[in-house]
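As a starting point, one isolated chain is supplied in structure tokens, in the form predicted on its own.
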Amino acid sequence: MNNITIIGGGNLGKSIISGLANSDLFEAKEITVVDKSKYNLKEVEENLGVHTSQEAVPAIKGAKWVILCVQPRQLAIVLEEIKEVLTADQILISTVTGTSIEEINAVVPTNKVVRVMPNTGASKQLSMTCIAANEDALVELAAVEKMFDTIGKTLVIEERMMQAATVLGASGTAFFLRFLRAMIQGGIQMGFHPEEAQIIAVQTGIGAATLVAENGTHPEREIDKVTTPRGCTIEGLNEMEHQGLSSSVIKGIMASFEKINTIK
């Protein structure tokens, strides 16, 4: 039985069900989507040739796999619709914010639960996702690494690091987005067209990615790189240092992990 059932078809649902249906490790037709949207679930069977139900208690019979991938506000209605036919061999999977291993266990006592946290690059396979399990699910934890290591990049964490890694790896897309938005914008004032902008900015910050992951490098090394003495990048760092560039993204990043720890 290697059937998965994905509660949940929202933004980051519909990633990690494109990039699951994509990968070598399930077939669409081992694949269950549920979600009250009629246009979730057209836009996931037509794109993907998944199985789709508006209903929870029916997709997640013969599932070994079930993924919880609802906003925490849904949780406790789901698990309620479902906790009575539930298996105990049947694994869940959280996505939901700010929900600990816990606290599902306090609704659902005979299962075992892994979290993961991954971020909308799954459907294009480029996730980063962050998995957590207690002692009672470590057996399982490696074949969710298996699992989730075809829509990305895996990190086993602790638990307790869950919330930061929500920031950092998924709440981080938009992070990046938005710097990304401002180069944009920087190109099209000096004169390039929006599309040129756009392409020139996105294949740089592609570039620049790609150098530190794959050199093993630390960030500052390849900026050292193309820093020149009195030179165009330096005064560019400089100003955008001035401006307070690296303390904005450091106390975005701590409002946001303050926020996601009142999250319920």
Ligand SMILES: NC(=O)c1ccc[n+]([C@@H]2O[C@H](COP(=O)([O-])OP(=O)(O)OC[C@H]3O[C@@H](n4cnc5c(N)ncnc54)[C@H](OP(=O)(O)O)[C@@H]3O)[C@@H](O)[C@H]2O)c1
Contents of the next structure:
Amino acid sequence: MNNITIIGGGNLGKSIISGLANSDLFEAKEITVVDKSKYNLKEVEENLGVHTSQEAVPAIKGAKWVILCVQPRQLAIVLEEIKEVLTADQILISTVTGTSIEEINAVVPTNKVVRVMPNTGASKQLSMTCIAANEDALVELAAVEKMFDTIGKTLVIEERMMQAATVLGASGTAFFLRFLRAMIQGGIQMGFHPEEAQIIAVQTGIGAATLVAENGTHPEREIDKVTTPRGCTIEGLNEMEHQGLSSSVIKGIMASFEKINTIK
Ligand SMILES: NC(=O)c1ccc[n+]([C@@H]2O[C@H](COP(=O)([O-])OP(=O)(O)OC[C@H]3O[C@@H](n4cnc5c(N)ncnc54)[C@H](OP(=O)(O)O)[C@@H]3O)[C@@H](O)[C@H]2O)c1
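If the one shown is the form predicted on its own, what is the structure of the form predicted together with the ligand?
Shown next: the complete complex, the earlier chain at its head.
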């Protein structure tokens, strides 16, 4: 049995479904998506050939894995809905921000629970997924890692670091994209058409991140390689720092971290 049911086919759910359906690990017919929205279901059914259902209870029958991909405020309703039909051998994988394994186990005590924090890069098989399990579910970690390896990179962390992982890895997508937007705006101001500026900025971003990822270097080492003394790069970099670039990013991350600790 390798069936997987994903409850919640929204932004993240769709990304995970698309990544998993396009991987070698699952066939589309082994994946069932549950969502309240017919529109979301039609989209994944037509594009990916997965099964869909508007009802969670029948959809989890026979599933080995149940991925919870709903908003934090919707989780309690979903758990109440499925708790009577869940069997003890079904493994819950929760993407839900701010709800601990202990809190989930308080409702479904017999099920193993693994928490994951992927990001929307999952739809391009480029997610960063942090994974945490408690003692009870440690045995499932390798399988969950393998599953999420199909949609990008994984890192096993302690559960207490899950909030920080959400800020850095999930909200981080938005942080990078806002920087990318600023790069594009700068390009337009210098005279590029928006489409041209976007092509240049996006590819430069991919190249820069790949240098660090594949060379294993610190970003500053790669920065040094393009920074000629008294040249235009250092002029731009220093002006950005005078305007508070690093400081504002770190402060933004910490504001996000403070906020996430208040979300329930
Ligand atoms: N977006 C990210 O990058 C990201 C990254 C990591 C983790 N997360 C976490 O992942 C979870 C999902 O986020 P999201 O951005 O994908 O949210 P979302 O777009 O709101 O998707 C949630 C989906 O679940 C559906 N739903 C609600 N109650 C349901 C129920 N009882 N049965 C079946 N489906 C139900 C919702 O339908 P309605 O709209 O009709 O309510 C919605 O389509 C959140 O807990 C979030 O914290 C998100």
